[in-house]
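Only one chain is included here, represented as structure tokens and corresponding to the form predicted on its own.
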Amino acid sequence: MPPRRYHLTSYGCQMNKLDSELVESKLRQRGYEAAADEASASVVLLNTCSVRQHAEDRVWSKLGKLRQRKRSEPGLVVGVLGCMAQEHKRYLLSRMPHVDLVVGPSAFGDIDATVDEAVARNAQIAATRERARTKHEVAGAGVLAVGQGVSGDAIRRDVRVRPHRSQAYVSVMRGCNMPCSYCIVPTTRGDEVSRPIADLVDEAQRLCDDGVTEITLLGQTVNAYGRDLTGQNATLARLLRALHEIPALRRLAFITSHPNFLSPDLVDALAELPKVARYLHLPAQSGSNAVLKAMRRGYTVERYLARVEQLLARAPDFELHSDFIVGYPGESASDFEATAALLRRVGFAQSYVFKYSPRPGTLAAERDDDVPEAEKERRNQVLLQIQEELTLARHQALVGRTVEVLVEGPSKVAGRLSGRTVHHRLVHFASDDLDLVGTYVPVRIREALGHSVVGERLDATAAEASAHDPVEVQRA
């Protein structure tokens, strides 16, 4: 029997990337092998995102191309996983009848059995059509697994399945209970479900035993972790302290946070634990109280600023990252100017800026999308320009300093390697020594760019000589 080979493409957020690793773990345990490329795979899976229309458009386009391939390869199994599968369900099969399986995020735990079912059904359909010598549109197996199912967190993770040997994501919770009016995540991923601290420590320990030194904890609202674990006194602060005890772990980060859950005990943990990365992704979304109220974010600009001040008072070395949405229904020119003012006032180290995109089934989609597309684009570019200026200023302040870099791999520029600092800054330096990937090296910064910095790796003697320089290093 020829080997069963799969190819899996992920779209969207870090949670999707981790979900793909869990799906791969389950498939390999079932005897499937990863294909070298999509063309050599007999099972092609797309793990999808529904947060914005652009992400969905990419998947629809990809499925159209796979329909052409399936006409000549009727045995090919095509699967759609993730948030688009959950959102569109049977409509997806109606629009793309060649698709063999549609699996939502809540049903990843038995993805191996679901794929097997689709393979078997698809083989029967292909054989029937071959006997009939039909030239009609090739139909898919139509396996639908959405809504209730076995969670991906039920998978005992194969820690060897990950793209980076020294880095890993760990999902601490699934779903979201927040009522944000623009967001489809509660619909596609369901209610919050947290994992016990003991399970997370076990998974992190196994990852570290396999060479991981940096772990990023994931959750839709990660600092709300533990609210559903009744009687267990589980909080993100307690989890961070437990993971901090793993000797081989050198860096510990988490995303994405909500301002309402930046609690005093979490601030204390961030200030006191040296292995915790020195940045916090704390999306503001808007600098206008009127827009924040319409978004149902549950805080005001003043409350957001107060939380930031509380953090920086205890941990002044922290930097803030944010998300912003421009062109939300009803956002006026003055609302937008308030957002620009907030961006400048906080001085975010990094921001992701998105043009509002209506998502079916959300409260915001019921409102008139009244900001013209051209104005959305203008506002988007204004915020990006402000953020680029802020980021460049921070990078210029690093010139001449020495930073500790976790090397991630080759840069896009030949002859360079790239990595991240404890503040999540992207650093490039001249080297072609791939043995450095996964190690921590000192780099003296020589050049500041808009989205990264460039430096030179220091040898042991030079690093020792620079030990008294102002540095951005791990406090471990």
Ligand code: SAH
Second form
Amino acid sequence: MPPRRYHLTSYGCQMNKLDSELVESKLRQRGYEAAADEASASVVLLNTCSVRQHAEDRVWSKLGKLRQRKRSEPGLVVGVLGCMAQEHKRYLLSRMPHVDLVVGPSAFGDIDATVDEAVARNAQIAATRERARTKHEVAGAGVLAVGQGVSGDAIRRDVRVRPHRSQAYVSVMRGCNMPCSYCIVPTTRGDEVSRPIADLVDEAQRLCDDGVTEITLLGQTVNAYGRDLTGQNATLARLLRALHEIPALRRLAFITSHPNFLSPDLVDALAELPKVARYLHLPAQSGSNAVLKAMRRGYTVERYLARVEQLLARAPDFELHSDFIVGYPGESASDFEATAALLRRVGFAQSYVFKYSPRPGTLAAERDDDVPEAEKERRNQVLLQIQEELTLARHQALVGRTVEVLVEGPSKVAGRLSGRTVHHRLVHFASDDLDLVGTYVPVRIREALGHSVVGERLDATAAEASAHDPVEVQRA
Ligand code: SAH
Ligand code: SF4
Ligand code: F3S
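Could I see the form predicted together with S-adenosyl-L-homocysteine next, after the form predicted on its own?
Below is the whole assembly, all chains and molecules, this chain first.
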């Protein structure tokens, strides 16, 4: 039998990308091979995202194209995995009858068997069609695996299946129990389920034994980790302390944090543990108390700022990253101004800005989506512009300083490599020595750009002194 080749594309967040790695490790164990490109794959899988309409539209249009291909290739297996599968379930099969698999995140644990089943069925359909010389599409035969089945957490991860030599993601919890009015994630990912500390230490140790030195822990509200593990006293602070003990581990990051769970315990851990990366992704979403209330975020701007102050008082070298939503239903011009003011006041090092997108079934979707698209776009641009100025100011403050860079790979510009600092800042430097990928090198910054900095590589000893220096930037 010829090798069965799959091609898997991720459309979502880091969690979605890590799920793709888990799915791949299952498929490879079952004898599937990664195809060089989608055209040469006999199993095409899309791991999807529902967080905004735009993310879904990309997948609907991709599925439209695959429908064409399937007309001439009836044995082709097309699978929709992830959050859209969970959200749309059977509707996906009725709108796209050429889809063979609809598999939600809670059923990734036996994805290999599900794919096998579809491959066998399609082979039979293709043979029958060949005999009958029919041109019909065979509809309605898709496998639906959503809401139950074997969870992805049951997969004992093959640590060799990962995109980077020295970096890896580890999922510490699935799902989300927060009531944010606009968000579909609790629907698509279900309730919070944390993994025990011992399992996570074991997985991290196996990754480090295989050459990983930087681990990023993933959870939708990663700092709420453990609250469902009653009686185990499992918290993110304790988890960080446990992982910190792994000698080969050099950097430990975690995303995404919710402002309500930034506990004193966690702040202590961040201040005390030198391997912890020096940035905190703490989405504010809005700077208006009225909007935060409508969003059901559970904090006020004052409380958010107090949390940030508490962190910076103990760990002044931390930088803050945020997400913002503009054009939430009822967001007035002055609500928006308050968001712009918060962005400046905290002086975030990085922000993702999203235009509000109504998600069916959420509380916010019952409200009139009343901020016109052009105004959403304007507000989006204003925030991006402010963020760019803030980022550039930080980058300029770095010129002449030396930072430690974990090299990730070749940069887009030929003759350069790129990597990240403990602040998750993107650094480029001249080199074509691919042996440096996965190592930590000192780089002296020469030039500040909007989204990155450019520098030159120094020899190792010169870096010692300043690798962990905080970047001082005036906050308004
Ligand atoms: N769990 C994380 C992130 C979840 S989704 C958190 O709570 O911070 C990533 C980001 O997408 C969110 O932070 C939010 O800014 C944005 N987002 C979520 N739902 C959205 C919607 N309906 N429209 C626009 N942006 C949305
Ligand atoms: Fe969505 Fe809120 Fe959960 Fe984040 S915390 S995933 S925004 S419901
Ligand atoms: Fe998208 Fe699902 Fe992640 S909706 S943001 S892929 S959890």
